[in-house]
2 protein chains.
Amino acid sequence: MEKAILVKSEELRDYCQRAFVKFGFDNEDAKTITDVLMAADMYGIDTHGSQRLEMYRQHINKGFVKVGNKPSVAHETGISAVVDGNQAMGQVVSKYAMDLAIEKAKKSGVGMVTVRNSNHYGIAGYYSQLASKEGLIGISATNSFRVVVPTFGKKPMMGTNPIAISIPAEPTEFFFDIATSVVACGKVEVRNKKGINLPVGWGINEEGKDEVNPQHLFDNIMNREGGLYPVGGSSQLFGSHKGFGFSLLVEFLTGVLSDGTTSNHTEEDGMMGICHYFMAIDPNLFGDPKKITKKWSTYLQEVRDSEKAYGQERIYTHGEKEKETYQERIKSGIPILPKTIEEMKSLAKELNMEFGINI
Amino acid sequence: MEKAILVKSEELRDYCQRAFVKFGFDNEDAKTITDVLMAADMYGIDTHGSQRLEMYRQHINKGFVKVGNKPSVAHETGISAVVDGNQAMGQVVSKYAMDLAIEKAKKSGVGMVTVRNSNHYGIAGYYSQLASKEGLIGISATNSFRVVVPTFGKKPMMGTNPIAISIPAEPTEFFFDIATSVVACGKVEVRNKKGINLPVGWGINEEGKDEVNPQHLFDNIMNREGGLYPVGGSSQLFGSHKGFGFSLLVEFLTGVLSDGTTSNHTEEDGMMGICHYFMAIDPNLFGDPKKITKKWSTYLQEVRDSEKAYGQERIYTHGEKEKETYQERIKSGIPILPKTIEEMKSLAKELNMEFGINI
């Protein structure tokens, strides 16, 4: 793999903002989309940051994303809503839906919002964090293109179906953002670029057998034939049915509860059809929020301080790595692969705007 | 391992009911406890059925369980509550708490109830199913004795921390009931009895190294030194941090939100201190429940009908195995190990009652 180039975060942010305005989004929507991408880049979730610009470009050009469309409420109660994304950009839809969940939680203690007819929404954790920044417990989940197989199946019937949960804590918020597949697609791509075989247990090929060749599995994923295993791998020996169950749960919360699309029916009829789920909970429902945060923070510290496994020096709780990467990248910049830089230059040309990033 | 003996379910139910009455529980509490144990036995979750009588006997005799105590509400809103278990039997506390969550969900759309100062509550899925039997979505989780290590840790800081989710579906309800550890403790015990080594990735010993000897790991678990890995195993390669995160989430929902005890502080001060979380959601919050159930059932059927991996003949969705085992055991009886039969005979003697099971 070629060496990444360090780019200043303000310059990258400015580039993204300008690009999305050029695509036709208003300033506010462009800011929302940029914010989500930048959060991924700043947290070190590089697969979901600005390197995804090329994917979004394709989704916009193919008409999956309808630029300028806005989400609307299809069904609503004091503590819940179903939002129709109206094929708007996933980030725009999702910010709207989570804000609605937060508003309900502040008023009624809890807000649960499901979303249909949306698009790829970036990192799940961006939205759960919108809630935790307000002192609430935040949950975010989404289905996606079909790339994950059921336990004992070979046809992808679920998406990577991430679940993110953010809970206020000191000194570092609990920030849990995971795919319910054994790994994210990006991990296979990285191994492919490096030319390293995959371990048995990441994915299955079109013949229904374990696949260790990264190019082959990547093609499987792209062709929606074979795909990734759920967390727990291929068999019940390590809990494949557990990851499978969490993945089905995400399909229920997103595609089913929104009267939308399950992952096996995405990319049909010229629509992406991705669905989301957002939830915000006010800790006041259970007592004094300060006391709850203190107890939670104490427990997480006890976990971090507990005895280490042989050869290990540190136990990370969820959110620590992201926080440290953020602090590092504010200082040193964001590493962007040369290939992504080229894509960004080409996009600037297509959009008839300055590249504007010093490299 | 010795061959199990088939026992008629009515006889086993009658035995349990009589035993718990002899322990001093009133008829209603004895029925609740018996119901939970029988559900496990009928569903084939044998580790959590009547073979646990010996453990409950010990917990009662040690004073962890206060026979006759009843749970009480410590904090309450229209959609939430914190229940104090007052060291009553876990099943009694949990039936009470889930019933409260169901009542709130029927009235206000959702009910979230956390519980502190309780005891071992049996299978998590019994309680989530109380909700789904009423057409609601049910969630149940509990922390437990400390037996699971953090990713990169060797000291058990979490319990096996099961999560159960029940969602109405045709022809078979979605019934998801899993430990967030890679396997349940019972699986190590079974391998030990059979004399088969464990696969690398189930557990870690007191030196912080992978342990494959089942007796050694079982001792580690009993001594709370070393223990089981989270789902995903020992490293991030297969997603250990994912299981770890779900396990921490359970600690938050149970021990923290109830102002109770996290698993690393259970079994202190003569108390078990186990904490639970229960939630019920009315699908009416999101639209027509019949339409939701139909869409969910269709999707689950599509998953079951999808192409199989090489050498596999069937994809099970969660709840099918339990349903089939139930139907089988109604007809043929419940297999009980000779060792358990002996314990039950001895317990009958201790309680000065008839054994009353034909074997």
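Positions refer to the first chain, counted from 1. Each form is matched to the other, and the largest set of C-alpha atoms that superpose within 1.5 Å is called the rigid core. Being a predicted model, the structure only gives us computed values, none of them experimental. What changes on going to the form predicted alone:
- With a cut-off of 2 Å and the rigid core superposed, G186 has a Cα displacement that reaches or exceeds the cut-off between these two forms.
- Comparing the forms between these two forms on their rigid core, the Cα displacement of G201 reaches 2 Å or more.
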The other form holds:
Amino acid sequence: MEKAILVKSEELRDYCQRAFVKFGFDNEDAKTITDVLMAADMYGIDTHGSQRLEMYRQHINKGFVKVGNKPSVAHETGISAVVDGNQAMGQVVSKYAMDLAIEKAKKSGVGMVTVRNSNHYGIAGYYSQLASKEGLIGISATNSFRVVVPTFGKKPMMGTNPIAISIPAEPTEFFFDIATSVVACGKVEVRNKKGINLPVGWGINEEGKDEVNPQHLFDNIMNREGGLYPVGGSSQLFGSHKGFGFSLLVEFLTGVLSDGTTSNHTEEDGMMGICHYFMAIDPNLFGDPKKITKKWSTYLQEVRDSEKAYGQERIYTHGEKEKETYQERIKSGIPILPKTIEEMKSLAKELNMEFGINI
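For comparison with the form predicted together with another copy of the chain, would you give the structure of this protein in the form predicted alone?
Excluded here are partners and other molecules; the one chain stands alone.
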């Protein structure tokens, strides 16, 4: 197994920023895209950080992403909006949409924005956190290119369809960011780069059987001849129908409400067509925000302090691991796999720019 290389966060940030400017994005958009990637790397969500640069290179070169395009409002009310992404970079579209939801929530108590005609937006939690940093409750969801099979099916019909919710709390905000598939597609890529087999129950091959070879499953995903299981795996015995149902709900909130594209019709007609959903809620709707945050924080601490299972020393609430990983990586650096480093060097050469990362 290849050992990861530690890279200084400021050097990685500078590399990404320069790369996106070289692609043709203005400084503000390049910073937004970089911020989302760096948040993933700093939180330990390695599948969606700099690991994704190669995918974005391909999406830009294939014309899925229209560099320089900006999102626009297609329909709007006092508390809601439909945004057309106009094939712009997903991070640019999504920050615009969540900022709009936040603005509406501050004026009316709630803001809901659904998005069509966008691209891959990175980690869902980045956008829910934009709301929680303003003292609001933030919700973010997206569909994606189809990689997930329905319960008892073998043809992918949904994306990994993550849902993220961020709620202010002390000493650590509640930060819940999950795929509605057993794992994110990027985890198969990372395992493939490391040369490690997959656990049984992650995905299904073209024959409708469990697949443990990461390259084979990745090829299946790319060829749409198999894919990942929804949360719960292949069987209702362990709740596959629950993950399947959550995934369908994300499709409704994103691809259907926006009059956009469901995951099984993405990558058609030269468009990626990914759709998103954002919501911001002002806790003032329910009473004193400080009292709500205090009660929520107390409960989370009671959960952390509750009795531990045999052999376990700690109960983590969502957001604690990300906060601790962030602090660790500020000091020690971000672990990047050698194959990803090679992809980054190749990208720098393609963009005719200095690599600029000391390894």
